[in-house]
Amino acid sequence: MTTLPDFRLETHFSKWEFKARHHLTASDAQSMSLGDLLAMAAPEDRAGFEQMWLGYTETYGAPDLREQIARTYVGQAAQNILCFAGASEGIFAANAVLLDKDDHAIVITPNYQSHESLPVSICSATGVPLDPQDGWSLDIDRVAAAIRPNTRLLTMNFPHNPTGAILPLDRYQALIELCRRHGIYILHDEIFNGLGPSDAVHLPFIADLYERGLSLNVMSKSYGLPGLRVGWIAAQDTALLSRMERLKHYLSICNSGPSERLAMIALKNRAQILARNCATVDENMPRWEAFFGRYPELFEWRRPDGSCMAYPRYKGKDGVEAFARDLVEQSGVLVLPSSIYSSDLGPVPEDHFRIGLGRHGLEEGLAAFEAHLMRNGH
């Protein structure tokens, strides 16, 4: 088995996420307590959680949970849903089942690292970068130029991590049609769908539009419930889901039963939870905008289209790596420098850093951030 490279983001978080006093780069929405989630439950669902049998669950996921997940799509049923222990397991399974050494993959960059590292560990791959001068959008002609006769998979993520960009609908549809003509699967990481400024316009789920589309989602990000470790892939291709289910026998085998019951409760209250989390983004957006507005010589700000992240540019002479390191080591303020999103498939911007907009308590972190700038002569 090919040795995978160090996972830069997770290694960085392993060092700093629970040590830094001010976590200003979170990619998940504000979470809630078990009690708060259970308070949303209908009596029968709460009883189902409290009285459940703590045995194995079905590898595909509990049937009623899969039915509830399917309701978040337009044209899917329970048979089109395969649950995973988080989104990362789904990414691993999709790449492992779809690709072999003679295939070719197209990766949209920058990206969450496993979307690049996994296909590269299996087969040849080509990176197609988003364009920061075009609102971090995607040039469909560049994707077309990257296609080879053996191209099997394209992987992408909108709303995008780390920029918060959402692909314009016409480009999204053109991309699907391009992949349809060439028989290419699309793994679309949609874990931030539904989260962002309240006026955000999100893309339709790929599984609803494309017969070879794989919709990856999870309770962690838009719902703010990463502790549940419940993710899924929705797809029209049920034979492919069956192959991934058999691979899951080597991975988690099945999800946590209590987590499945809690995910059911959250999904039944989906509208309320998403509205709550988007309201937090709405509250934090002007705070970040005002902050960057005070330092135009130091930062270049772009408002994200969706998600709870943004990717401002750092213009200081010391460079973003030194800036981010000093910020956390001297002042306990954690952001993600662009080296976390470096790519072996081609150049990506090296002067940005990721911030989060989805958590409470931003004012204290911003005060520490600004105090750091003052101490360092900015």
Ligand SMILES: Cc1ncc(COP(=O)(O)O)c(C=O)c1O
Given for the second form:
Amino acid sequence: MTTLPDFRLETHFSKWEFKARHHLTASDAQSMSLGDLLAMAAPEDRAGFEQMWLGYTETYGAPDLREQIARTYVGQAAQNILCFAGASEGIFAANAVLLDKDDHAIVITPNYQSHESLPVSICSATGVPLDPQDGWSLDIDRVAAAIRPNTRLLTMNFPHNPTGAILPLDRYQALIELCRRHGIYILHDEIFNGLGPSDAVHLPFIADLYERGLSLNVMSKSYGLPGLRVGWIAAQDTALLSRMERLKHYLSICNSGPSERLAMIALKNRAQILARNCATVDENMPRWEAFFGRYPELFEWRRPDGSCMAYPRYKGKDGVEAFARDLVEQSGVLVLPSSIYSSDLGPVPEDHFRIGLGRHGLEEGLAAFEAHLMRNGH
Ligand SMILES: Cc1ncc(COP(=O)(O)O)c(C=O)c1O
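Could I see the form predicted in complex with the ligand next, after the form predicted on its own?
Next comes the full complex, and the chain you just saw is listed first.
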């Protein structure tokens, strides 16, 4: 088995996530306590949680949970859903099952690293960059130019980590048509779908539009429940799901039973939870906008289309790596510099940093950020 490279983002978080005083770069919405989630439960769901048998569960996921997940799509049924331990296991399984050493993959850059490192560890891959001059959008002609006779998979993620960009609908449809003509699977990481400013317009899920589309989703981000470790892939191609299910026997085997009950409760209260999390983004957006507005010589701000992240540009002479390092080491404020998002498949901008808009308590972190800038003569 090929040795995988260090996962830069997760390695950085291992060092800082629980140590930095102000985590201003989270990609997940504000979480909630077990008590708060259970307070939303119908009596029978609460009883289902409290009285549950702590044995193994089904590898595909609990049947009622798969049905509930299927209801978040337009045209999927329980048989179109395979559950995973978080989104990460789904990314691993999709790449392992779809790709062989003689295949070719197209990867949109920058990206959440497993979307690049996993295909690169299996086969040849071409990176197609998002264009910062075009609202971090994707040039479909560049994707077309990257296609080879053996291209098997294209991987993308909208709303996008780290920029918060959403691909315009007409380009999304053009991309699907292009892949359809060439028989290419699309793994679409849709884990920020439903999250963003309240006026965000989200893309339809790919499993509903494309027979070779894999819709990756999870409780971690838009729902703010990463501790449940419940994710899934929805797809029309049930034979492919079955191959991934067999691979899952080598991985987590099944979800945590209590987490399945809790995910059920959250999905039954989906609209309420998403509205709560989007409201937090709405509250935090003007705070960040006012902050960046005070330092136009230092930062270039772009409002994200969706998700609870943004990727402003840093214009200071010291460069964003030194800036982000000093910020966390001297003032306990954590942001993610561009190096975390570097790619082996081509250049990506090196002067940006990721910030978060999804958590409570931003004012305190921003005050520490601002104090840091003042101490450094800005
Ligand atoms: C785009 C993207 N995909 C997948 C994941 C992994 O999600 P999970 O924690 O549910 O495994 C993350 C986590 O940050 C992410 O940002």
